[in-house]
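One chain is shown next in structure tokens, namely the form predicted on its own.
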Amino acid sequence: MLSDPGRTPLHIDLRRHLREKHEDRDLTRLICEIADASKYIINAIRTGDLGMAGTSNLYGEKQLALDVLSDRILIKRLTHSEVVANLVSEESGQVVEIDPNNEEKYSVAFDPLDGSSLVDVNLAVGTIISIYKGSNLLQPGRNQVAAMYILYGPRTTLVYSTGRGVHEFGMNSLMEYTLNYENIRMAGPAKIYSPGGLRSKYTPGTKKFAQYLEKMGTKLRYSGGFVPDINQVLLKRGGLFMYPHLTDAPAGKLRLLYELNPMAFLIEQAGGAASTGRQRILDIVPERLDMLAPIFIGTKEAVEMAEKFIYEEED
């Protein structure tokens, strides 16, 4: 099997790839169920209602019809997969108990349609998945057994890791996921950076870090969507995304369980790093399902530089 940096010409589908990696049968089934669910989500994005659902999520945010539909699709597939103990969606923030006392099954936290507000202007959005063994969802991210995201853009792609490298699959004309890149690696200084949050509300360390990146010629690339921005950082093999602590939002904006932990797991598996600016993301013990945290995520070199500026200017 050919590895990155070249694109593999081999037609290896997702299930075969998982089997060749000798993954647990139930974990293989779970990942493939999520992949199958994404086919219905992409169809909903292409043909569905772009209006409001008339409801709000746990955080008081108005829900789009696509948010609600994507959430229902994933919950239905996961509930009937026969390999899930518990699941929780960012849209509801409530644990759905399926087989809650079964520690041999898996628990899943997910954001069904991250960046859904971008759909009506035809920008890329995605699904983010975090998987743990057993029934406990409030574990540090380093305990994840798998993480993945699916990007709905000009092409639909799936990126996953089970702790054995990071691999990208593309959806073909038959709506099958086949291997594009295997063992994606990133290193070196950031070539691009995606800064979230208002710059006027950056703290002194973050401001100096942003100035440092610009002085080094790092190119600004920001879509407003977490999945496409992380995908760009990963596939460019060197970049940084940040949504830092702000003067009026010291915990940032993004949610640890549904967004930060799975992305941190993937980026670390590709040789990168993810930090709050003071602490490794994957070492945080979640206090609650809706916990927020700041994030600097990308190449190790860039993340370490962010930590340096924050330590020198703020600690």
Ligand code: F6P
Second form
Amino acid sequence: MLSDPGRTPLHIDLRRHLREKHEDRDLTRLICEIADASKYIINAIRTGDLGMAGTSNLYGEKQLALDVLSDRILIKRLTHSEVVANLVSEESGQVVEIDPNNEEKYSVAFDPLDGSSLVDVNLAVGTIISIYKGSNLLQPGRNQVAAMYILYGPRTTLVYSTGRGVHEFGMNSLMEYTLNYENIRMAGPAKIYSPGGLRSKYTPGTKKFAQYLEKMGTKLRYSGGFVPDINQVLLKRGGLFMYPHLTDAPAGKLRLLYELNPMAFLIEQAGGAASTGRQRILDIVPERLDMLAPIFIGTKEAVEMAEKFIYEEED
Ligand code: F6P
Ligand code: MN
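Now that the form predicted on its own has been shown, please provide the structure of the form predicted in complex with the named molecule.
Now the complete complex, all chains and molecules, led by this one.
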């Protein structure tokens, strides 16, 4: 810790952190339930079956046994939490109505195991969570009351925000999440970038933007997992991730409700920005639960530069 003075030496666990910030009791409970559920997901990743489930999700992707198991773990935990109105997962896309009209409770959209195709090569994966107050899941992302992700890498970390900054916790040997960094802020130029999608399918504006980043000496740092790639941009205090619109996929690949909104909320809370190239991600009014959108996310200046190239090329 002496070598890293920015890091807090105090043993503050997640629940205590939420209490000290005077977060709503039910929201605290919800976030802690998700943190607890993640311990079972870690166990499944470490020791579980790496095979296929024999099913596909609504995006036509083949599901792993681990996708299905992680989904079940979260659904079960959230169903019994007593604080959830509705929930929906990227894996099934079906709303699970628990107390469907209760506006005092919370609704949750989640990607239980993002990047699951990386598990067989032992790369990092994660869980992404978006939380709204009330029963409505089809709201612009700016209405989220909290967002979080858990990253299963060499270490397990949890990053959350309730709109009062972004905080990172690390799992200790007792499987408790304790505070590593409070109020993470991104500063300075983007020194790294993570570009998703095939470059040959980029539109002219995105191609020029990628060339611009390289000319500026921005290093390529792409793991293929959205959670570790975003975590790198956040914890390195700057950088850019993009999964742009492609010539054969005008809406890109990533999902607005389960992936983009929660990450955009977290990165904005750290002083960064998130855009489709034409519009702020958090202002999109979702038409459907399974809506996709392109994304440029990270250091504000880099996101604004992406918007400029896309505007100039009209693509
Ligand atoms: O959930 C989708 C995902 O696996 C993300 O984790 C990742 O950023 C992206 O897809 C990678 O897609 P591609 O293989 O097309 O670069
Ligand atoms: Mn995903």
